[in-house]
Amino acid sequence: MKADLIVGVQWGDEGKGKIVDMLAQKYDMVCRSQGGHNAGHTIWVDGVRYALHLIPSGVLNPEAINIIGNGVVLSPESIIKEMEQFENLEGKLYISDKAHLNLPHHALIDQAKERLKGDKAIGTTGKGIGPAYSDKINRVGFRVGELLDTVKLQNSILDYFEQNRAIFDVLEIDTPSADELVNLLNDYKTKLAPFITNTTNMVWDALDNNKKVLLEGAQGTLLDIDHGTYPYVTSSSTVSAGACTGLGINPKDIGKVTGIVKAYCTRVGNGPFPSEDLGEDGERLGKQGHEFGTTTGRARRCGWFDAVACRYSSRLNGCDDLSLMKLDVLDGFDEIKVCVAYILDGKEIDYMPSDLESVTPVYKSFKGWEKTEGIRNWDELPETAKIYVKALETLTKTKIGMISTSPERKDTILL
């Protein structure tokens, strides 16, 4: 059996939790393979709320193992709040050994190099998620496993200290004292523990016997580390090659790619977007689609269907279908722009260079439609909607099989 995997290919926000819970009542066991407590899914099922930063969206199936990959960066605290949403997690929810550990300190330097940068800031959450990362590649972070011996683990986080005393310093971060950190890394290991275990043998078990497998990622594509719009950017692979290293499987073991786009465009934090609009109809965007970030509350850029980097994103991820999502935002639009193509030194050019800060738009214009919210048949979208959703398949080059129209579970199109 070969793993299904699910993947953004904007900037982040597509609304995969959605897809995502709504895949996983038919999956067997659902898979997080990078990022970490930055990320955010918000769910809607029966009129109830549920914000996952870093548990899988497969939760809300009863039937369902979620997973969260060595690729994660996990934040002890920001889990341990999480799981407090559901009554019992033991035999649902595994950690890997292998995963790294965001401590609170990595989130102070994530938030004083923020404030050093200035005007050039990233805009980044201020999670740690960068330092957590940088602490792993530099091979001096720690992994979820150590927290089983929290001495031998104490010792290592103050040596750390002691050997970055001079960051630390310029930065103005104080040291933890041994007696406060060791009570901390006993809390996280009395609650953590039932839950970590060697993941990368799970999923492998779980393939070899035919069980069906669900993966999903972070963020977006747009924000990949080496095929985003970088350096603004996170700090992992978010694209679907990535979510074989952060699990532990080969490229052999995925299988449908559905790639999750929304029916306009949004991003959060600093760095470039081409078809964003500072306009009235940017701000219509951002109130009727409620844009703003589950982690961190902050108010979404809001802009118009980018069909450029949406068919780069679709070839670099092997996109089977997209799922499109809230198409209902658009709802009471008399025009309905798509950017289709970039002006790069005076030239007009079909395809995303490395430089996206150099580029304009070129929009093509649709008619709008009254309303398409709660519609859970082909049949029944206005006319003028069909043009659309038919064109971006056209424009991507990825046929659309999946079309939202609330943030309710139910409310969705299958083609």
Contents of the next structure:
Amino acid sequence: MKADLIVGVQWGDEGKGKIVDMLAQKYDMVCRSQGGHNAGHTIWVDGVRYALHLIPSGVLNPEAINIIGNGVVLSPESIIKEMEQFENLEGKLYISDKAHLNLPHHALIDQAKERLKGDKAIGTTGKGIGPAYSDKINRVGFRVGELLDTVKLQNSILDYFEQNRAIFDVLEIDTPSADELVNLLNDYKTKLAPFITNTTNMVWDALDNNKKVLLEGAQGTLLDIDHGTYPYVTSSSTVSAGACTGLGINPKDIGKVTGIVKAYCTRVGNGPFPSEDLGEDGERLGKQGHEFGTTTGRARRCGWFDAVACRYSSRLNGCDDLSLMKLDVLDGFDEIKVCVAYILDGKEIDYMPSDLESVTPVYKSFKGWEKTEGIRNWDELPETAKIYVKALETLTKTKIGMISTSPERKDTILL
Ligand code: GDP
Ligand code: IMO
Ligand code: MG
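Requested next: the structure of the form predicted together with 6-O-phosphoryl inosine monophosphate (IMO) (the form predicted on its own having been shown above).
Now the full complex is given, and it begins with the chain already shown.
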């Protein structure tokens, strides 16, 4: 059986957690394939909030097996803390031995380099994601499987510290002593060893035995290392194709692709955002949408739906349909705007240029509505909300398969 895939099509935080949790009730396996604890996926079930960073959002389905694939950079500290929210996860959670370790020095390097960049900072989450992926690509990283032999790993890390001593000194980063390091690694090993395995075989077995597999994207398409707003991006392949390398499956293993998109747009961190609204409307979207980061608590920048960017993302990912999230956040606006084209060098364009820095948006206005919050049927939506949703389908050239009207699992319209 083919795996279904959920991918963020904006700048992250689209509401992937809610959809994966909802769908996970019908899946045997849920897999993360990229990113790390920079992700923050929120799930609300019966008034209880769960914030997940590394553990796949299938964890609240008692039947599903959760996989952290080789493409993830894993912070042992972060996942150990996250695991404490749940009862024994043995037999429910598996971590690829080929995933790379994101160790405490990676976060320190990330933060120090951001400080040095001053006003050119990317606005990273400071979680060490870039440095951990850099080490992997430089072929000097450490893999999760190496945790099983802590003496050997300790020596390799101490060698790495010495080889990079000049950099640590310049960045004023203290590295742990041999004793501190081995204690840390032994603690990681004790807590994580039962979960470490060859997940490639597990995913293949599931697919070959007709199990239902769901792939959970982290971040969003516009943060992709190749196709996003470089350099203001994250360090992994966030597009659907990234799930193949990040899990060890092939393109033919992927079935349905669903893009997750907010009914407006947000971004955390720096970088171009053509439809950002710096006035009252943007502020109101932030307030009504509770737009504060799940991972860092930072206020998210807010603006209008960008149909040009969404059409680009949908094509890049091969989205079969879109789940339109947070429609209720637009409740009460008299006028709702959608970016339908850009102006670049004085000319109107309808495609995403390679550099988004110097475009300005062209808007189309829609009439607002009073209330959609909590609605679970298409027929009950106000007429103006229906017009808005239909217009987004046309503009993005993608069908909308689901509409979400509150953070709760049940407040969803299936189309
Ligand atoms: P993710 O990173 O894509 O999983 O998204 P986040 O969890 O970072 O951010 C999405 C936020 O929107 C979370 O706080 C969700 O609880 C919330 N949310 C999801 N769907 C809806 C919705 O339809 N309406 C409202 N009001 N909030 C939603
Ligand atoms: P989820 O999975 C929103 C952003 C950061 C920063 C840039 C690079 O919850 O949607 P990094 O720490 O990855 O090097 O930061 O990427 N970013 C996210 N923004 N949602 C996320 O994840 C993000 N993960 C990273 O704010 O702009
Ligand atoms: Mg998030």
